[in-house]
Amino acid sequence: MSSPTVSTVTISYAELKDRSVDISDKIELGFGSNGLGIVSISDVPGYVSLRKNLLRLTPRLASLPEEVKMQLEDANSRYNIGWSHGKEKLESGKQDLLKGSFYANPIIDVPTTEIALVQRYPSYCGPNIWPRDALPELELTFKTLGKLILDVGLLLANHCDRYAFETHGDGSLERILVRSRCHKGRLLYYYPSNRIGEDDSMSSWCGWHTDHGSLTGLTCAMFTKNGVELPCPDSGAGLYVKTRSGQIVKVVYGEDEIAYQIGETTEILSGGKLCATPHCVRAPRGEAAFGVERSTFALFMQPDWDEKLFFPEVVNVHEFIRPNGSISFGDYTEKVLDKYYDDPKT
């Protein structure tokens, strides 16, 4: 039984940037309890060249020698820095072999020089590794689009705040946001559906997952086979979410828009008024998918490793932990990440 289809609410970047603006009802509609917990945004100057030039070096950076990949991976940040094959865990708990993942914040190389921060924080204190030698243009071309996405993001963080967060003072989403050091852009290379077979189920590509961050902006996936780009060869393939009664619809968004999904913590700051997404990727089935692979950028948007989260009594979607009191965000993700990655020290 196939399920429904949806579009985003759309917010053009006109709206989004003027602050004297009331969106709230747009915001409520994508973000609040009956919503999918997203939302794009249109227009954005720029941003159409900038998503294809990253997009177009996926699978080159996917297909470097496996000696130059090795050189990029860092298995002290459980490989949430650099490039990451085969070490994240999916919900079967198996071993993720069907994407790779090139991991680093696009805004600063070197987030501390604390060693103490480092050692306790490896997934965000750590330093980004640069393909420099392999792949020179990833590096300016990931930063660019990266730090883009931010800057809407933050647009879109300040509607929020006029809906959720504005008795909130110094702990709105926007002020949080801005001076985080933890962002994190994740560029995804989904193998040809060759290698992975014929897998029936609805998470074949990504399994269900909910973000635990504050905001992911997502471009549209690219498709391409043999280096040529090409329309998606299967209409039920694509971006799965979880409605807040249990459905489960597929969404579409323009390849011109930037998505933004709400995560976790989020919805804890905002005392659940903002929803969280559960999604999942379903890859393309038939023999048009044979040989087809899949690219997408995400920007996950989040606190500082220091910002501390203070738990309401009810929240929607809380899949990890539930501390009492508060704990900060760099002790949460680690949490999280225990789910996920095994233990390097182990």
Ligand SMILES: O=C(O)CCC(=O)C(=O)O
The other form holds:
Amino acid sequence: MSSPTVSTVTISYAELKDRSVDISDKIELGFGSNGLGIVSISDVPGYVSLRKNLLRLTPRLASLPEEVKMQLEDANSRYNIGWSHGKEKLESGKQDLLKGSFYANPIIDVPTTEIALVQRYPSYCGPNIWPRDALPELELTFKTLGKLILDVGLLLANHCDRYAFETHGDGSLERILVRSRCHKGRLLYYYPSNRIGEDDSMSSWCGWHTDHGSLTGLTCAMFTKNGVELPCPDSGAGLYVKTRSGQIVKVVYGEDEIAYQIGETTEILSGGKLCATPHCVRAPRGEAAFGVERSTFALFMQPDWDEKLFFPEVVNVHEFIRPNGSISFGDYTEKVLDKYYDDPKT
Ligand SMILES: O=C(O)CCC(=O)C(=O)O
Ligand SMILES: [Fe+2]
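Mind sharing the form predicted together with this ligand? What's above is the form predicted on its own.
What follows is the entire complex, opening with the chain shown before.
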């Protein structure tokens, strides 16, 4: 049975940036109990060309010689800085082999110089690794788009606060995100899935999961073949989400829009009022899909490693992590990474 295709609730940038306008009805429609858990923002100045500039670099990055990509790897951060391919196991132990990623903090190159912190929270505290010789344009393009998606996401966080966090005082999502040093950009490259009929599942490109940060900003993906842009040959390919009522739907939004979905720490901080959005990515199928690649960019907006998370009574995400009192976001992340990667830290 095929899943329905649904468009995101769209909020214009002009509406979003005016703090005096109450857009709680749209937040409710998109993020509330009957929503998809994803909304998109249209008409963000400068966004369209920045998206194209960055996504066009992705196939080039993925096709760099293996030894160059190896120099961009950081095993110490469990491949959460620099290049990562085939390391992550999102869905019940299944490795995502068709997905290559490049991770960096677009705001701060060196979050700290304290060695103890780098050892404790290597995925956030280690320095960025840029391909300054092999692909020098990447750094500025990645940082500029990451910063723009963060700025727009902070405006959205302010409206989420009005809707769900009013009583939390200094625990407001916007303020937590403003003071964080942990935001992480991820440039994603999906390798062509040329094994016709082999993996027909919905999560053939990226396994089902929820993001563990607060809000994830997402560009609309770009499809290419041998690096040349083309329309996606299979309307069933792309991002799927599971709604709070348990329905699985394919989600679409415009190339000129930035989508934002809810991560686990927003669910925790909002006491369950805003739920993390389970999602996966399906590869195109059929002969026309041969050689088709997908590139996209995600910005994980997340609390600082030091930020304390207090779990509410009821929470759907990672029951095994529930602390007795509170847990720092940095420790929470390490526990999540223990689940998704081999070689847990001891
Ligand atoms: O490729 C996408 O559209 C989503 C990627 C994703 O879910 C992630 O990186 O966490
Ligand atoms: Fe995700």
